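Given next, in structure tokens, is a single chain: the form predicted alone.
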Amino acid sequence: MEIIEQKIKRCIKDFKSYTPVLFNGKYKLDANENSYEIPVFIKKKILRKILNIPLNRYPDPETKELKRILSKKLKVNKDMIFLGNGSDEIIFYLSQTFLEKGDTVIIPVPTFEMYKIISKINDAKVIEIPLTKNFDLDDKNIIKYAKITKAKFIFIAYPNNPTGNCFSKDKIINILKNTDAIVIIDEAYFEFSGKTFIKYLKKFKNLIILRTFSKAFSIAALRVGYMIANKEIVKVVNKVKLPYNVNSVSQLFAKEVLLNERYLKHNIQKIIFEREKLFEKISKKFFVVKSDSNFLFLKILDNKKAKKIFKKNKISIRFFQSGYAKDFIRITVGKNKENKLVLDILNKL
């Protein structure tokens, strides 16, 4: 075993495996998934089409049909689209393509943990820039450290996870204008915010946008994400992409939910409606960040007591016990019944 340990990359030796918190309860409100399944008639329609997939054959390695549909929907050239096995895989490919040992990555915190984890796996140095008191970007410090360190990447979640808010558009534009770094804007929750930087792709060649089918499109189980960027970036990232990275069933589901998007928008609107109701009621007792996503981020006084009560009621939510999000909890917006249970518990704290 000693021989094996000697061969492990130094940046991995003291690294702890990232393990998602396993759901243990009746109501799952801990991972920002869509609380609604795709309509049964769409699922049945897709299942019938699965019968025609030759499972003995590899999937389309270029995801041509899915790119065509996305290209039409987004009004961008298909050469600007890259599909991945979830956004995580795309972040990993971006890191393998651009990061070398000792390169710097800048991350506003708190934010999505995989930015830091994947950067460190690829031997990069991560600089964390805390958000301002009102949970906005500290654009001046981001620009400052990007210039000092010649940062390769700046990650910006928009809306941000776990805080749920969209950062100031002007601050993001300021960062794009005043750094040479590749700015990766993760729009995983775009469908709940309606805010996007797609129109800036032509102006800023250092801009990359990430999206996913895991949230609004209700197919988190199938792991499909995509990147929109200038075609030169897509072309070079294709050099490190593993063949057949998005399986045939996932491609089929992603195509069908896009073609039937109008039926999914009803559920998205229900989530937004429930989010606003929850925010209004929770804000009367707790500090809660105004959300542009499908979850709420709030501060509580007694983390241990809250954890005990939520567990007793078999509701799984996300607790933050350390770092920049310490003493906060993140609650996915659920169905009406689930949200009422959450409010009942919060009223007891």
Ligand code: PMP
Second form
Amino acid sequence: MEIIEQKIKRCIKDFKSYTPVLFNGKYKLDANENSYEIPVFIKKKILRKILNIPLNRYPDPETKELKRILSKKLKVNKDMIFLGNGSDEIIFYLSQTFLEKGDTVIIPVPTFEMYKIISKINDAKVIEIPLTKNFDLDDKNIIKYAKITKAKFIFIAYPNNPTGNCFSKDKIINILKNTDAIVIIDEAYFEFSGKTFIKYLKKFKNLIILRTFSKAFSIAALRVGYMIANKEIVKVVNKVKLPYNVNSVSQLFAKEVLLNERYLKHNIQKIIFEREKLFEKISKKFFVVKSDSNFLFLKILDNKKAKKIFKKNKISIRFFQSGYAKDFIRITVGKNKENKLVLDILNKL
Ligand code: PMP
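Could you please show the structure of the form predicted together with the ligand, as a counterpart to the form predicted alone just displayed?
Shown next: the complete complex, the earlier chain at its head.
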């Protein structure tokens, strides 16, 4: 084994691979997925169309149809859109395009863990800047460290995962104005917040926006995400893109859910309604962050007890035992029945 050992890239030698929570419950509220499937009649309609996909052929390498529809919907030029096998893959491509050994990436914490993992795999140094006490960005320190280290990337999840809130717009603008770094604003939960930085793409050439079909659009299983950025950025990221990164079935589903968006909006509205109800009730007993997403982040005193009761009731949620989110739990907003169960359990804690 030593022969192999010697050859492993130094930056991943001591690395622990990321293992998503393994689900063995009945109610899955641990990964911020959409608790609703896409309506059955739309699913059936798409499945019929799948019959016409020539499976012996490679998918469209340029995802032209999807770009056309997205470009119309978002009112941006199609040269500004890039599609990936989930937004995870796009984060990977961005890192491969821009990061070299010794480069610095700035990450406010706690946040989505893949930013750090992917940066490290690509040999970058990660500087973590803790959020302020009220879970907002520490813009001054972010700017300061970005300058000192000539950071290549600053990641900002908007809304943030796991805290669920959108950071202050002014602080983000302040960062955009005062740094040369590429600022990657990850709007994975945009449809639940309604807040976006798209209109700033014209003004800030160093801005990248990420979106996904995994959350509001209910097709996490199919892995489709996209980036909106200035065309120079899209052009260069295309250099590292694998030719057929988004498969034909996923392209078709993503296209169809966009065309049938009005039917999905109903589910998004239901989730937002449930989120607000849940927040109000939970906040009577716990410290819970006001959410702009489809999940809630709250502090619990007895982690062990909570784990036991959630498990007993077959509900899977996300626990944070260490790090910046220590003693907090993250619960995806589910269907009405699931949320009632969550409340019952929390009331027993
Ligand atoms: N960004 C954030 C902030 C997320 O929370 C997640 C999923 N948990 C992703 C990106 C990944 O999304 P995708 O399924 O498109 O890879």
